[in-house]
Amino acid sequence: MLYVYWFRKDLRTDDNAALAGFFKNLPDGSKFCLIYIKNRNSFNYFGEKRISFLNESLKELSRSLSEKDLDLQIIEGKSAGIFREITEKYGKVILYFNRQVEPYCIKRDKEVKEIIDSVGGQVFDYNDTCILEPGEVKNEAGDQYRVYTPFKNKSLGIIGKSHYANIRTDLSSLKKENETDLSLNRHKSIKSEDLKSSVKGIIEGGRNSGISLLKEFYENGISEYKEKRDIPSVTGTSMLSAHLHFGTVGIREAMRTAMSALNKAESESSKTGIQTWINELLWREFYYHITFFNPRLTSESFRNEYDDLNWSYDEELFDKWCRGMTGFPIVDAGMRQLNSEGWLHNRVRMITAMFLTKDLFIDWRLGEKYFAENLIDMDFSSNNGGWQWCASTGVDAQPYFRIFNPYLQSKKFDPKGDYIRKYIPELKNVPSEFIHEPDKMSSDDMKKYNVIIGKDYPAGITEHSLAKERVVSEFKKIKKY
C-alpha cells in the first residue's frame, strides 16, 4: 500500500488542510511519497509569466521539503494516466489532496478516483480553496446566491474563527526511508532545479515572497485599502492574488490577517478598511461557489438569454485593444502593464473589460481568454466573474445600461495621469489637461507636447457615445422591451 499526497493549488506545508490530514493520519512505518503533476489543465490558460511564478513557487516548495528530507516529486503528463500507472506499480493507493472547484479539476479528480478505486484505494479530499465550503452559504429556498450582498451578509454571520484557524502540520511523523521515489516509466520526472522561469513578471513567486507581500500589507496597506484600492499609480491592494491562487499563502491566512488586524484597528477609517478588503476576499469566495455550482461557465454566459447577444468578432480591433493602441489613454495603460508585468490593477481591469465588451462590443469570452493567457494570477473563477460582470452577462452583473465612460473613469482614479505616463511613454510630456483626451490637443499642442496624434500614438478607434447607444440597443433585443 502506497500513500501520496498530491500537490495542486496549495503550494506550502504550513496550514493546509489535505496535508496535515495526510500527516495525521499516515500509519507509521507506511510507504509514501509527495508529488506535483505538471501539466496544462484542460482550460489551457497558462502564461509564459504564469508559468514562472509556478516554477519558481515548485522551486521553492522543494526546497522547503529538503530541508526536512524529504523530496518533492514533479511528475509531467496527464493526471489519469499517471495515477494509472502508479496503480499498477504499487497496487492499492491511498491518496490526499485539496479540492479544486473549477469543473475541469472536478472532472480529473472524479477520473482519478475512479482509478484509485478499481484498485480497493481510498481518496481522502479536503477543503483548503475556500473559507465556506461551496453550499454552506444558502439563501431562504435553500438555493445558491445569485446576488454578492446578500451572500457576503450570510458569510459573515456564519465565519467563525474555526473557519480560518491555523491547520498546525507535523512533518516530523514522515521518515526518510519510507519515502517512495515513484520512478515512472511513462512518465517524465523533472527536478525542481530544471524548472525553467525565463520570463518573469511583476509578481515573484514562492510561499516567501507571499508571506513578505501578506505582512507588508498587514503593516502598511490594509487600514488604507479602501481609500487607495482605486488607485491605479499607487501600490494600494495586497498584490496576493497570485499566492492566493496558487496557494502559496492560504485564503485562511489572508483571512486571519484581516480579522487580527480589525481586531487591532483604532480608528472608524481603518476599520472600514480591513472590512473592505474582507469583502473582496469573500467576493472571491462568491465567485468559487458560483463556479462549483454552475460548470457551464466554461463557455456560457450565466444568463443563457445573453448567449444571443450579436456580438462583434472585429479581429483587427481586438488586436488594437490587446496591444494597448486603442487611442483611450486609461485603457492602452491596462493593456501594456498587463502585457509588460503579467499583472493588472483592479479598477483598470474593469475598465479595459467595459471599454472591450461595451465600446467595442466584443464577445467577453474573446478578453476572458486574452486575460488568463496573460495573467500571473489567472484564476478561472475570478476572471471569469469579473469579465461577465463588465459584460453584464454573469450573476449579480453590471445593469447592460450602466457603462463606464473611459474618459471619467480616468479623471477620476488617475487624475494626474501618473498611472498614463508610465505605461504609454509617447504621452509623458502630454500635461494633465490633455493626458485623458489627447485628441482634444490642437496642432499646435501636439508640436509643443512632442507627440503626434495619429502618427505617435492613435487617435480614439471608436466613439464612446455612439457605442453606449448600439450596447443598449443590442440588449434590449434581448430583453424585449
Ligand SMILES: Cc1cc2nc3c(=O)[nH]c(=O)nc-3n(C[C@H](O)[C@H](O)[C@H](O)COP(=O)(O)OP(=O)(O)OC[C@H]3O[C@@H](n4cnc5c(N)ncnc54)[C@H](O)[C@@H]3O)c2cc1C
Contents of the next structure:
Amino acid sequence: MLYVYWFRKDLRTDDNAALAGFFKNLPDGSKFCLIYIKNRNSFNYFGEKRISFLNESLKELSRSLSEKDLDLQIIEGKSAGIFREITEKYGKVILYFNRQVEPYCIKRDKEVKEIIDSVGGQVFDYNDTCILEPGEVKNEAGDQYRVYTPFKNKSLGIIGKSHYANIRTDLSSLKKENETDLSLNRHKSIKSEDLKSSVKGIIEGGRNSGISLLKEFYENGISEYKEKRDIPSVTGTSMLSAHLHFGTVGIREAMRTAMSALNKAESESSKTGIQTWINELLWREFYYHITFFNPRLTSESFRNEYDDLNWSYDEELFDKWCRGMTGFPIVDAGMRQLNSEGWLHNRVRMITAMFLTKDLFIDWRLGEKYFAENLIDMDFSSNNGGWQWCASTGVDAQPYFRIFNPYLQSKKFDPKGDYIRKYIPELKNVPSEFIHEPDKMSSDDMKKYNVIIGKDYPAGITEHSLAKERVVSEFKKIKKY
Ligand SMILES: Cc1cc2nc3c(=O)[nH]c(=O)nc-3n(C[C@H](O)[C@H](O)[C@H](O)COP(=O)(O)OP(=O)(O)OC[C@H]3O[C@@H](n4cnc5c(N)ncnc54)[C@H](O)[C@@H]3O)c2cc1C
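Could you please show the structure of the form predicted in complex with the ligand, as a counterpart to the form predicted on its own just displayed?
Expanding to the full complex; the earlier chain stays at the top.
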C-alpha cells in the first residue's frame, strides 16, 4: 500500500487543506510519496511566461520540501496513465488532493478515482481553492445565483472565522525512510533544477514572492484599494492573481490578511478599501460557483441564445487587436502590456475585451483563448466569466446596449495618458489633450509631436459610434426587449 499526495493548484506546504489531512491521517510507518504531474497536453493554455511562473513555483516548493528532507517527484505524462502505472507497481493507493472545479479537471479526477478504486484504494479530496466550497452558495430556491451582488451578500452571511482559519500542516511526522521513490518505467521524472524559466513575465513565481506581495499589499495597498484599483498607471492592486491561481498563496491566507487589516483599520476609508478588496475575492468565488454549476461554459455562452449571434471572425482585425495596433491607444497599451508582461490591469482587461467583442464584434471565445495563452494568472473561471461579462453573453452581464466608449474610459482612468505612454513609445511626445484620440491631431500637431498617424502609429481601425449601432442591431436580432 502506498500513500500519495498529489500537488496541483496548491503549490505550498503551509495552510494546505488536503496536505494537512494527508499528514494527519498517514499511519505510522506507511510508505508515502509527494508528487506533481506535468502534463504536456494541458499546455494548450500555457504561454511561456506562465510556464516560467509554474516552474519557479515548483522549484521553490521542491526546495522547501528538501529542507525537511522530503522529495517532490515531478512526473511528466497524463495523470490516468501515471496512476495506472503506480497502481500496477504498488497495488493499493491512498490518494490525497485538493479539488478543482474546471470540467476537464473533474473528468481527469474521475478517471484517476476509477483506477484507484479498481485496486481497492481510496481517494480523499478537499476544498482548498475557494473560501466557500464551489456549489455551496445557493439562492432561496436552491438554485445557483446568476447575479453577483446577491451571491456576495449571501456569501458574506455564511463566511465565518472557520472558513479562513489556518489549517496547520505538520510535516515533522514524515520519516525519510518511508518515502518511496516511484521510479516509473513508462513515465519520465523531471528534476526540479532542470525546470527552465526562460521567458519571465512581470510576476515572479514561488511562495516567497507571493507572500512578499501579500505583505506589501497589507502594509501599503489594501486601505487605499478603492481609490487606486481602477488606475492602470499605478500599482493599486495586489497582483496576487497568479499566486492565488497556483496556490503559492492560499485563498484563506488572503482572506485572513484582509480580515486582520479590517480589524485594525481606524478610518472609514480604510475599511471601505479593505471591504472592496474582499468583494473582489468574492468575484473569484462567484465565477468558481458559475463554473461548478455550468461545465458547458468551456465552449458555450452562459446565455445560450447568444450562441446564435453572427459574430465576426475577421483575422486581420483580430491580429491587430492581439498586437496592440488598433489605433485606440488605451486598447493598444493594454494588449502590449499583456504581450510583454503576461499580466493586465483589471480595468484594461475590461476595456480590451469590450473593444474586441463590441467595437469589432469578434467572438469572445477568440479573446478568451488569447488571454488564456498569454496571461500568467490564466484561470478558467475568472477568464471565462470576465469575457462573457464583457461580451454580454454571461452572468451578471453588462446589457448588450451598454458598451464601453474606449475614449471616455481612457480619459477617465488614464487622464494624463501615463499608462498609454508607458506601453506605446510612438506616442511618448503626444500631450494629454490628444493622447486618447491621436487621430484628432492636425498634420502640424503630428510633426510637432513626432508621430505620423497612419504611418508611425495606426489610425483607428473602426469607428466607435458605427460599431455600437452594429452591436445593438445584431443583439436585437436574437432577442426582442
Ligand atoms: C476579460 C477578463 C479576463 C480575466 N481573466 C482572468 C484570469 O484569467 N485570471 C484571474 O485571476 N483573473 C482574471 N480576471 C479578473 C481580474 O482582472 C484579475 O483577477 C485581476 O486583474 C488580477 O489582479 P490583482 O491580483 O492585482 O487583483 P486584485 O484587484 O488585487 O484582486 C484580488 C484578487 O481577487 C480576484 N479578482 C479580482 N477581480 C476579479 C474579477 N473581476 N473576477 C474574478 N476574480 C477577481 C483575483 O483572484 C485577484 O487576484 C479577468 C477579468 C476580465 C475582465
